[in-house]
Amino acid sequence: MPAPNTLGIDFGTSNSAAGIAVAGRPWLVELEPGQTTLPTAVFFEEQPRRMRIGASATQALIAGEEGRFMRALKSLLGTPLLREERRLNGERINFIEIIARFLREIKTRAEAATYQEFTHALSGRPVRFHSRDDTRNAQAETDLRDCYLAAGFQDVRFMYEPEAAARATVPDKGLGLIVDIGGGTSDFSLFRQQDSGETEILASYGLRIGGTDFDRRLSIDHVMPLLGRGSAIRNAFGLGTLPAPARIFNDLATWQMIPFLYAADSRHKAQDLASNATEPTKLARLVTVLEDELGHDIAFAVERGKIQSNQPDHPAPRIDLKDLERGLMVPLTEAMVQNALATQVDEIAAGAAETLALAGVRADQVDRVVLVGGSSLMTVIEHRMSQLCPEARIHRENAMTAVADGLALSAATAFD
């Protein structure tokens, strides 16, 4: 029986590609005009209705398109907000069929391009969705075949996203290590790998920490105080003021949960704390941001400030906050980075740690670190990773389309 038609797909917290084996070399699709990669990130268009994808929903959201922005949807599996119903555009809708759709495009595209039907799918996975919870890692993986299924494909099977990331790499005999770090998770896998390019697994380990936890500490730390948190709130009933709610703040720096904040009881409640409060041009910038829905924005604008702060020619990185409020922004030293990520750095170095523990081995003994992920090649990260492996390679050359390739290549022997 001939093998089904599969096609690799590396469904990511921030970006999502596609791909399939070609005279034994990896071949990713162009999901978006001279892309290979889009984001994953979803735009519901009022007028007409229809659902955006990739950088079509990011444009929509910059160009200030009438509709509802979301990003992040894969940190939602294994959530019970997964599976409950919202009105948008006029119809019920759950976050299984919205992955759904966004995988349905991803499948259409992917049969365009290359002449013929995808019915099965390989996807890759996080060693842990969630990190210390196996009942609701378990969840995770049902909710996400269910959306494959909800897309039309008739089976999938998984793969984790680091040992895929392996099966890429340039045949180098020895001990390698993946750190994988995506825009929601933490990846590591061991492997041993001969000069023929076979490769063994001796160990995976995983983490829910990622490039979007980053910018939402960053967020945390250097945004919020200026719309509020921390701030001092008059007791309404009585004397004396009490600190301003964190939930709030904390999921305006969520990517995930900002969509949930623009409903009327959030912005009647910031708009109550913006009138009890000791500094309310601070709180009356809450206020602007949830009425304008100017939340994604700001993430944006923590996104980009990272990104600035890891490029040692840039001249001054710096979180811009003008769509918000002109003039306002806040300078991002290297320095107010590492300090932020601290603890998150601390985690993701105990994880690769741990890694070599499972498998019983040195870090002295780790010849080559391969970086996957944008958020791998950050400095801190870079840094730390030297310091746990003195002497191993640092690899970061195929580190955005690693995970992708190495699906492309097992796709067309997943169903063996």
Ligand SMILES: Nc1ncnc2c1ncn2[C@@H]1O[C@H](COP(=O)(O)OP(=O)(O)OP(=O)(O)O)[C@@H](O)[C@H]1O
Contents of the next structure:
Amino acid sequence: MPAPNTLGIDFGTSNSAAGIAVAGRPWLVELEPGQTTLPTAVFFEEQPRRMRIGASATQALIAGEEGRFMRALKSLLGTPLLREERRLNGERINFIEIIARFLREIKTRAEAATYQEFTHALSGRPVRFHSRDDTRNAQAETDLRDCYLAAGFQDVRFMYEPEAAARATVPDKGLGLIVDIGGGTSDFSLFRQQDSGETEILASYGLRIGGTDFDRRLSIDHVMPLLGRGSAIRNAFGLGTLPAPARIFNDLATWQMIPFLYAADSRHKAQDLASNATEPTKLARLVTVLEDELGHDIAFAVERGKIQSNQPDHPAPRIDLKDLERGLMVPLTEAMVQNALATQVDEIAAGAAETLALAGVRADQVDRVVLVGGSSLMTVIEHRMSQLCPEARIHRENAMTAVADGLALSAATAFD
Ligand SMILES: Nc1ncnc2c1ncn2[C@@H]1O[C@H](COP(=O)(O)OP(=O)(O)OP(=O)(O)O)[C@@H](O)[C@H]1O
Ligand SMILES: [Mg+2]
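Based on the form predicted alone presented above, generate the structure block for the form predicted together with the named molecule.
Up next: the whole complex, starting with the chain shown before.
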């Protein structure tokens, strides 16, 4: 039987890409004009009724068009929220269908670009979608499979994302460690390469920590207090005060939870808090954010601030909250960011060390560390990895497409 036509797809928390091998080299589809990666974002536009994806979805949000924006959908895989039906643009829909529509659009664009039909998919997956919960991990893969089938693929196989990246590295003899820090997860593969360029995977490991968790931490620590997090609320039934419940603020700081906060019950909750607030100015901001649906604008502002703080030549890194209130902003120093993220960075370093332990390899035996994924651009990550593997060269080849490149290279043989 001839091999089925298989598309390699890196469905990322923040960015996605797709491709095939052409003459033994990875070839990625131009998913948007001039771009081989596109933001994993959707926008349900009200007029005309349609779902926009990628940069176009983000533009609709920024332009303030009527509709519902969503990002970090991958983080919902394996959770009960994924299969809950909700009303969107007048139809009942769950997140399986939303992700399926996103994947179907990638399939369609890939088919238009290559003049062929893709019946099968080779998809990347994090080593662990959920750090500690095996049932959720298995459920997350089942969920993602269902999304691919609903998108019109007859079958899908999965490959660990860091393993795909290892298969796309420039061949170099010795021991290598892929450190892929993305939007939702951190993934590691230790591999050995021979002179022939053949790649052997020795161990893979992963954690549910990524750039969206960095954003969440920075938002909880530095933005949510301005909206009333931790602020005293008068007890409606008696004397005294209690701190505002953390839940609503934690959800507002979490990319994938933001759309759920625009339901009537959350808005009422915010109004209730505001009317009993001892610091009404702060809680009034929370009400505005939910009423005007500014949650994603704030999350983007936090993400931009995080990236600025990571640029040594940036004149004034800050979280700019002007969409919420004129002049409102949080100056960010590199030290503030490093403090806020210290625990998460420690866990990532421990994850890398655990990968080596699984393979019985000492850190000083690693010849090169290959940094992959947007969050590996954080200077603190690079610094920790060179501390961990002191003898290793630090590489950063095609960091944003290495996973997709590896899936593209492996797609044709995925169903052998
Ligand atoms: N210059 C930068 N400095 C720090 N972080 C950055 C930078 N550029 C992008 N990021 C972060 O990288 C993350 C996205 O990386 P990437 O595209 O590799 O993720 P992904 O592949 O979609 O996610 P995952 O593999 O975890 O599902 C975002 O959280 C983004 O804020
Ligand atoms: Mg990734």
